[in-house]
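First, one chain by itself: the form predicted on its own, in structure tokens.
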Amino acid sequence: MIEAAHITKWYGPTLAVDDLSFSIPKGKIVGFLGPNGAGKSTTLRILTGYLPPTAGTATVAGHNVTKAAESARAAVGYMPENNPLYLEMRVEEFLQFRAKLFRLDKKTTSERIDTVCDRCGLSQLRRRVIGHLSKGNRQRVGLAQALLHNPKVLILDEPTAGLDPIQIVEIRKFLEELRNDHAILLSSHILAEIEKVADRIMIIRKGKMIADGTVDDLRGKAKGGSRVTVETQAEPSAVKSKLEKVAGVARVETSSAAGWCRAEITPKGEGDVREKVLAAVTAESWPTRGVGQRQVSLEDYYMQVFREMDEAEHKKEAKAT
């Protein structure tokens, strides 16, 4: 449904997208991750026909986004990050306007507006002025317009931004319902949500693909199969210094709140260092209220990969100077 082959985009001397290739079949939700400036939005704009690639090709539902731009756009439901809406319009009026742009006939327009308003939780808001809606409900309007023409492909950029926890769960369930009939590319900074809904994750950095796999695949690549946590009443710097000397500990990160220090320990291998950690804090007579263990998350893998790449780049720069 979505095919990208060596797509590259230059803005003058700046390389925004660097030789990206990937495919997304029908029935799959793929999370698209990367820091600000990584090239995510540029990639999405190329796939939706808003920007031409400098090199490479992209097809959507079999239509080349450059050579058959009109057909490609008709196959895509796009919700951009800034979710541009006509705030002076009522919800129903805006959806009717969008339906005309999609060239839907009157009967289909009525049916599709009923459908998307029901599925996006807008049935009671159809006569409301968009500018009077909360940010969360404006997100719902953006999602409704993306679904209006029943596209084969959905490209959603930060669809849960501004939603409360209950609304986020509803959108997650909604995406699960949509997966069978669509190919969905989902970009978000909320890694925990991506982890729950995506079948596959793609991560880019400086326009280049650095990881592509299932959530389990990526979590399995993280160093240390779990993280050990301990909460103790001591200065974070002292806790960090003490625990970094414990055998089998690779890294210690600390934070503090209400006089308690929380340390998260990454083991060097798969060994269990909880007993050694407990012995270390006990030896200092620090009040301690718990030692626990949690499994590696997608966020752990994400942070580890970027930290290691940043460290490698700093070392390379230091050698060059």
Given for the second form:
Amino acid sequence: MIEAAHITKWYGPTLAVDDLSFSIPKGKIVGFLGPNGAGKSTTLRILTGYLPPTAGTATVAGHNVTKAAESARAAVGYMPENNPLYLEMRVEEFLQFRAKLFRLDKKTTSERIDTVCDRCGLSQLRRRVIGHLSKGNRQRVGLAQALLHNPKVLILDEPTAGLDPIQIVEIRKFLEELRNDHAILLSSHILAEIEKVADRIMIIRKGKMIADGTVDDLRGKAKGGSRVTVETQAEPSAVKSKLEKVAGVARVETSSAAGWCRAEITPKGEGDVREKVLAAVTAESWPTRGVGQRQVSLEDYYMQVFREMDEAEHKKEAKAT
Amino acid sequence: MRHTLTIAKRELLSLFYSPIGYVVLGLFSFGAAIVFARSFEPGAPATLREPFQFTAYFLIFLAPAISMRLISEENRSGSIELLVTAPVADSAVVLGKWVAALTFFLTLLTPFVVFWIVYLFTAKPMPDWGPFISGMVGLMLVGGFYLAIGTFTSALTNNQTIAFLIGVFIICALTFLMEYLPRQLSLAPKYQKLMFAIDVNRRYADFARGLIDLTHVVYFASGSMLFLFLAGMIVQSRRWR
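To test you: the structure above is the form predicted on its own. What is the structure of the form predicted in complex with its partner chain?
Let us now look at the entire complex, which starts with that chain.
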């Protein structure tokens, strides 16, 4: 549905997007991550036809965004950064205006407005002036206009920016409902959010793709992997030597507090060692409370990648000088 | 074309939603009425020449005030992005905005129709229709031209005030500067002639007198097209900047 092939964008002497290639099929939600100024919005603007790429090609729903600009734009629903709307208009008026721009006929227009208002929770607010709505409701209007012409591709630039936790959950549910019929590309700063909703994540840094994969792929790449913890009443040194012999365990660190020994176990590779760990401690008849696993979050991976890259760059610079 | 009208309709709506629309409407009607009342006396000729001339001068500020927000506001809020990522041509955006501003300006001219009706009922002999019609046509042409300039300056920036000031400056250059420079400087006659030819007020004076000169019509129409074209180029310039 969305294909980008080697897209590059220069703003004068500044390189904003550097040879990005990716492909997003129907039915997928892809999260687009990166720090401010990494080129996320520029990439989205290229895909929506707002800006042409300096080099490379982008196609949405089979239409080249520069050569078949109008049909490409008709296939995309777009919510730009900061969700700009005409604040003086009423919700319904605004949606009617957008419908005309997308050449929907009268019957389709009224049907679609009913549908999107219903879906975005705007049915009670149709006659309200947009400028009088709360930020969350304006966000709904932004989503409603993006969905109005039933586009195959949805491109949302920070759809959850500035929303409260309840509203963020609503948007997430909403995107999940839309997943089946659309290809969705959304950018965000909120890693925890993206982690929950996206099937796949692309991370860019200084215009370059530095990671592209499913949430699990990226978590797996994080150093350290997941950790298993167990708390038992026994000598820490005994616990350590016992657990280190369990198959699949790479390393054990122990600490004790109030008579309990807490062991943190780093497994070898991806395997789940909880069962074996539990079997080992019960075989010794040590009183045990709780075996747990701490998942590495996307944030761990994100921070790690950026720290490594920054350090590498500093070293390079230091060498050069 | 359909998109142009759709955009024009929306723009007109927001012109009438904004307080500045009514301020402009009120101030203009007030000014025109005062000028009309001064020329409305026994024995005086029943023409609207003076209010027409007044309007031509007033338009120097009025037109940029109407047009200053057209595109600059879209640039500022970012809604331009939403507008041009719909399957709409950039030219339809510019043209639609200008049509809206022109329509708003034409509603400003309703006081003239009222003044004219007053003359029709009070003046003897019947006033001459010719100068009224030519004066109105002239105002539309000058208004269209100035609003095209205003649309262009509005596309240049995301600040309404700057758009207004640059607009006033350009229009002043096309009126006062062209009127006074040739007199103040001892220029070669061909340059003098050129400057007089550019002077908008000199051309409008003919309309106010009752003369529709085709060269004036061509001047205003092509001037409007030039600035609308430039505005289109500015909107499009994001693509190659």
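Please read all numbers here as calculations on a predicted model, not as lab measurements. Residue numbers count along the first chain shown, from 1. If you superpose the two forms and keep the largest set of C-alpha atoms that fall within 1.5 Å, you have the rigid core.
Fitting the two forms on the rigid core leaves the C-alpha of A55 displaced by under 2 angstroms between these two forms. In the core-superposed comparison between these two forms, the C-alpha atom of T282 has shifted by at least 2 angstroms.
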